[in-house]
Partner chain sequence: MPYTAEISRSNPTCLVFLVDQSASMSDAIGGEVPTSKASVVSDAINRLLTELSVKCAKEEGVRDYFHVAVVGYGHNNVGSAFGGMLAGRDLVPLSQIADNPARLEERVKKVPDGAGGLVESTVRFPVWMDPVSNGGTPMRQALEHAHRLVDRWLGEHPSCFPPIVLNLTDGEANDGDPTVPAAGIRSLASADGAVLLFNLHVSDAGGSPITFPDTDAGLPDSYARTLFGMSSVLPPHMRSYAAQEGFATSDGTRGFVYNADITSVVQFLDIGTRATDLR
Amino acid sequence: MPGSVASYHLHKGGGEADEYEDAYNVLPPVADDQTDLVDLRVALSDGASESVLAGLWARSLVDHFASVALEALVSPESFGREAVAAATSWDAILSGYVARREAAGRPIQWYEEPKLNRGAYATLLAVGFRASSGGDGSEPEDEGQWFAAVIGDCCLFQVRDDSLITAFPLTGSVDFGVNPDLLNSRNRDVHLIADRVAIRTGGVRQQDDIYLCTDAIAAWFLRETEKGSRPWEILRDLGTADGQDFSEFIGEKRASGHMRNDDVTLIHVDVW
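Could you produce the structure of the sequence above as one chain, in the form predicted alone?
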């Protein structure tokens, strides 16, 4: 199942690059223009700025979920166990952060401790691919399948024959709120996580395009679709001779009020 994977990201306008609190990981790494999408794993996370160390937690989540077995994206309970496994590493990550602060002469202050004790929060979308095995309910034309698990408002969009055929987990621009479900770095309750995760699978065919987006760009995508536009055409051509530079595109949408000023991350999986 040949294809390509392109990734784009940009921090908030008016901020600095090191303030970017989204995170993503693609495994195995894509070293050239073409890759085999079979066994590909992609994880995307949006750290909640209201919590401390949200970007650090988002990076930890994507590193963990880019390496999980496909079962974790099919079964809510397996996903919950993997989320708890990721959370068990948080104490070590936090200890490293505290040590770095002390070494830099900026030890943790008393007023920071309550937020550190509450942990960090982030959304998560994890996606895996495999070749169709036959006899599993997939259509004969499908060359493969994708499997997705999500907590929060990161989104997967699948385009086929110039039409949006899948929007997951949110299907309308009005669905984006201010309090999406989040994974907490101190949550050890497998069943609670399993109750909140959304799971879905779909077939993959040649010429399909799959876009994985954090919330700001996902909300723009759905608003444009609702107006009868084809936002995937813009995303498909990013960085090409026919398209825009990603930073310029995001800057224009922010300036015009068509996209919220937030960290943005986009992964484009192009199935050949």
Contents of the next structure:
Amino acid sequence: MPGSVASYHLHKGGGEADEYEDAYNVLPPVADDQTDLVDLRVALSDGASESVLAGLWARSLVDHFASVALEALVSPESFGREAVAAATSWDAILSGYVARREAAGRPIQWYEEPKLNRGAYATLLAVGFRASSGGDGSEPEDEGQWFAAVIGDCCLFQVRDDSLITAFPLTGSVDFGVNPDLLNSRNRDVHLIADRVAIRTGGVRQQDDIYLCTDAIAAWFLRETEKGSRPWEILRDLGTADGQDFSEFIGEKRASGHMRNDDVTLIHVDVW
Amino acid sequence: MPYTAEISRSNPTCLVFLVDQSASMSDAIGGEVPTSKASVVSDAINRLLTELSVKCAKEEGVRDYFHVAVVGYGHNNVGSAFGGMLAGRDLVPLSQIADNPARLEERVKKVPDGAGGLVESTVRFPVWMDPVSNGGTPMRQALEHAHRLVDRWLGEHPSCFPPIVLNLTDGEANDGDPTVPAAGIRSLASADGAVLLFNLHVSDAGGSPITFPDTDAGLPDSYARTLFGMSSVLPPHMRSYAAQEGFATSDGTRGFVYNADITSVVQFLDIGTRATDLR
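Write the structure block of the form predicted in complex with its partner chain for the protein whose form predicted alone appears above.
Every chain and every other molecule in the complex is listed next, the one we just looked at coming first.
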């Protein structure tokens, strides 16, 4: 299943680059050119702006979920166990952070304590691929399958033959808000997470395009689609001779009010 | 659509808290342990500033999404009610407020132990102002002072989320009709909508606490009804948050609270994705 993977990200306008609190990971690491999409894992996370250490937690989640077995993207209980495993490892990360602050002469301030005690929050979308095999429920034309599990409002869009065939988990631009479901670094409740995770599977064919997006660009994508536009054409051509530079594109959409000012991350899986 | 402007460091808004510090605020209200009205409002201010600071806290410090003034009125004048390093200042960036409480008290608090029980924990409790009660109640002057602060702010930040003026008082103004300057404040606007005026009424008139009513029918006295009439109708998204907090709301719900907690207004302010647990 040959293809390529491209990633783009930009921090919130008016902030600094190191304040970017989305995170993503693609394994195995892909080069700029052709890669085999079989066994590819992609994880995308958006740290909640009202929580502290949201970027660090998002990074921890994507590093964990880029390495999980495919079962974790198929079985809600398995996903829940992996999310709790990531949360369990968070305690050591937090201790290290507090120690570094002390060592740097910047101890934790009173206004940080309540948030650190509540833990960090982030959304998560994890996607895995595999080749089709007989009896796996895929269509005869499918070269492979994707498996996606999500908590919150990161989205997967699949485009085939110039049409949007999958929007997951949100399907309308009005579905976005400031209260998405979030994974908390203190959450040890496998059953609750299993109950709230959304899971979906789809077939992969030659020439398909799959876009994984954090919420601001996902909302723009759906709004454009609702208007009858083909936003995937812009995303497909990013960085090419015919396309726009990602930062310029996002800057234009923010300035015109067509995209909310937020950290933005896009991963494009291009099936050849 | 009004009340949708981003609140950010590049597009901050301002909050003006007006605190009644007149002699009548020394009267005690409510409960098993009577508390002076002055203590109730100073505690409310300290909790509001705490909630705001925590809401805007990130790893590098508190972000200046808001500039805040705490204005006292009593002892026949109007002026900054900040203590400590901030004394005498009017609108102060939130990061400076967070870094400069007059003092940090340590209080023992019971917190969940993670196993269904409670355990005692020491928390740091910042204090910016102490109770004060002295002299008359120049509420009209205080509202006019807030008008000047907000008007100046709007001149410098014309596209901001509309500023909020929150008046904490027992309502017994003695320098004229406060409804006129109140209307003046509500007539100010940014490109995103009219300035909001909310009121917290602390009273020894009794009756049940009331939060965000849409009618003055159940209010105990003329002071409460006057303050209700001065209060802005909540914008739709704030009504939604009030409803999520369990309050009954309607199109006429106003930013008015009688002898109840006003701290929830901090949760009306959107600065990005909220940190909420799975349910």
